[in-house]
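Encoded as structure tokens, the following chain is the form predicted alone, with no partner shown.
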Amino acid sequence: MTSSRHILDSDVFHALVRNRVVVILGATLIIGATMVPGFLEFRTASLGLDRMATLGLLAIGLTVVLIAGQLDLSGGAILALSGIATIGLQEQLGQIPAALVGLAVGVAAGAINGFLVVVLRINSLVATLASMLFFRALCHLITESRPISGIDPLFGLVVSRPIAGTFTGRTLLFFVLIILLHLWLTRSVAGRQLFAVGSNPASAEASGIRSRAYLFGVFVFSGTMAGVAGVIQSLSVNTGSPVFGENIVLIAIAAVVIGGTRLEGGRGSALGTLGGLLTIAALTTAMEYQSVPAYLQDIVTGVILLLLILLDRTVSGSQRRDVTLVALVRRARSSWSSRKNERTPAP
């Protein structure tokens, strides 16, 4: 028991937990490269990232929501509704205006969530669960529970075709947006204030931060990102469907949490979310190459998620410990110097 406690309290263990997404991603890539021929080739990576891009767009919005200490379960339904608007209005409005309407649907749906949570003060879990059911039912009502097709199947190639032999348009869009989110969270005052709101909204409000405006904004942002994901997804397959995105929110939340964002709010990062998404993409690609059934893939993802949450809580009492590489080297030197002094006989 004493040795186990010693391991849990060690700097190395804390450093591994703090950088868990890097450790897991590295282990996944090594295992995948061992089991799957050509796993690390650029073509395989490009295909895996393209499949991850829609999920990633949703995860960008959820990262902000979770940092603010809230939850949004309605992203998948908003994705489907935005896609249906994008495809269903093409004949009347044209393709680009219809896509803009689909994006506006996402913004409006996010504003509804913000109104429920901030103005009516409904718990975000309950509010977005209710809105998810409403938006999904609206999808089925509009389409009579049937997929609808667009007017030009080639129009969506701009988002699904590799650009100059690299990545697809939606993959590049995801990378640009995740970098912008990283810069906003780390370099702007508003980004840093979001962490304060997530840690303690009342204290943040007392400090002059408009917590309620932030909370409303994160739901609008999350809805907007779900709208972008829905527009791109529907254009790429030239179809709008009421069943699009049924399970995507839970996977996106798993990716965000694997990346180090806490469900309790106040902590998280865009780069962590990127790491979580890459981990899930690598896991999915490796398991699909091995013909692992989808339900077993979900089990693996769920087990990893639970282990990470348990590890995070194990070290939560020492979360403020500095476990950066520089700090670890400094402490190691200090410890070595102390031992050396103890061994040196007094003159």
Contents of the next structure:
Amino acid sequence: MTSSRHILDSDVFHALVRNRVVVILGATLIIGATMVPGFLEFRTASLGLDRMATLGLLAIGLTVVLIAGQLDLSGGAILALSGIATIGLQEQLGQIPAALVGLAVGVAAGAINGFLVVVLRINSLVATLASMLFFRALCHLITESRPISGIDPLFGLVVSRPIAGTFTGRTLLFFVLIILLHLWLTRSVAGRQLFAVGSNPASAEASGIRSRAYLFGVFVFSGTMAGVAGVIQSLSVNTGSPVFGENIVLIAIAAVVIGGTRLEGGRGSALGTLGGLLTIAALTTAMEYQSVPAYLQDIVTGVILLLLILLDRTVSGSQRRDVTLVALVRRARSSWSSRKNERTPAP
Amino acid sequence: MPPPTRTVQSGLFSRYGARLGLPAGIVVTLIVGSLLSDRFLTVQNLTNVLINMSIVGIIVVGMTFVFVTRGLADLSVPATVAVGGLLVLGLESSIGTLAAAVVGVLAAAIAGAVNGWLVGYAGLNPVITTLASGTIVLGIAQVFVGGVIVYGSDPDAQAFLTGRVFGVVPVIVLIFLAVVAAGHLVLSRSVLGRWSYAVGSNPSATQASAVPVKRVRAIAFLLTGTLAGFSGVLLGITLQTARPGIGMGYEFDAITAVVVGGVSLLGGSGTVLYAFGGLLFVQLLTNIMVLQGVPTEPQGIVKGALIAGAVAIDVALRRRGGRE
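What would the structure be for the form predicted in complex with the partner chain, rather than the form predicted alone?
Starting with the chain above, the whole complex follows.
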């Protein structure tokens, strides 16, 4: 017992936990590469990432929501709704204006969530649960529960075709956005203030940060990202369907949490989310090449998610500890020298 | 013992608004329904409403405990319902319906216990935990049946559940009302009930007064899992067919009922009877919409608006009552 506690408390263990995304991603890639022939080929990677792009866009929005200490379950429904707008309005408005309307639907849906949470002060879980039901019902109502198709199947190729032999348009868009998010979170004042709001909205408010504005903003942002995901998803398949994105929110939350963002708010990073998404992409690709049935994949994703949040909880007491590589080396050196001092008798 | 309330002082509306709003709403719904359709206020129709709410109603009882102990919500309900339904139909030909039903409920109870351990003892966030455990449990259930539909082979059990005592009251409604009564007694009269309110209203103070906070919160999830499994068993037997998606939407329906019933998401207040009232209200409303020929899909819009409205009122009343 004492030895296991010792291990749980050691710096190395903490460093592993802190950088678990890298550890897990590495492990997944190694296992994938040994089990699946051609796993590390560029084409496989490009295809796997392409399928993750929609999920990734949702996860970008969720990262911000989770850092603010909130939750948004309505992303999948918003995705479907904005997709339906994008496809359904093509005939009347033309393709690009329709896509813009789809985007606007996402923004508006996010604003509704923000209104429920910030103005009516409804707990974000219940609020987004309610709005999820609402948006999904709206999708079914508009389309009479039937998928609708667009006017030009070739229009969506922009997003789903590899650009210059590299990644597809949507994958590149995802990469650009996540890097922008990383820069915003780490380099901008607003980004850092978001973390303060997430750890304690009241004390953030007391120190002059407009917490409520930030909370409203994160829901608008999350809705917008769901809108982007919906526009891109529906354009790529030239279809809008009321059942799009039905289970996507859980996987997106899983990706964000695997990336080390905490549900309690105040901690998280865009690069972590990127790592989480890459892990899920690698995992899904590997399992699909091994033709593991979908429900077994669900089990694996669920178990990994549970283990990770459990692990996070076990070490959360001492999360503040500095476990960067430099700090570890410095601490090891100082403990080494102090031990040497003990051995030398005092003059 | 009257249910503990959190309203502290001030106006008549905030003191009685939350209490009387729901019964008044149900009465209004009944009046409006009978005005809109002459089929509404018939024994036949109202019995149908009761039958329709029985399956989800059993889950509502468990969900009330989760809410009262400030456990947020149990989103693994669809999975546990499916486990109950799949197991009872999958096993009934080999071990008999009764034994299969017991196995189904027990399996769901195990899932509930794991949720309880993770949320109560390990202190994980209930939402993400039950979302994740739900996918795991559903996956395991699908492995069990190979991902397809299971058909029942015991029409007698089906006939029993859909049959009526004295030719009037359906058996399934009696079971449901028994669960509601038991749940109400436990929450309002037992030590566990008093502890549940204490844990929900102030966990740290309750911890200090030597109440097993972790265990109480774990029991709430154990209860919900078990009851959802039981409800799945009943659903499976009545339909004589079960697929993994059988429980989809029940978690939202249960949460809607509990929230509309004025059980606070912040824990510490609410009763099983009010949750029952919330369910009744929603079901009557749905029934009116069905009788008026409103298709299923827009009903989600009404439900979503109901949840948001009910919680907003709850929060507003609470603030006027001097809390928050």
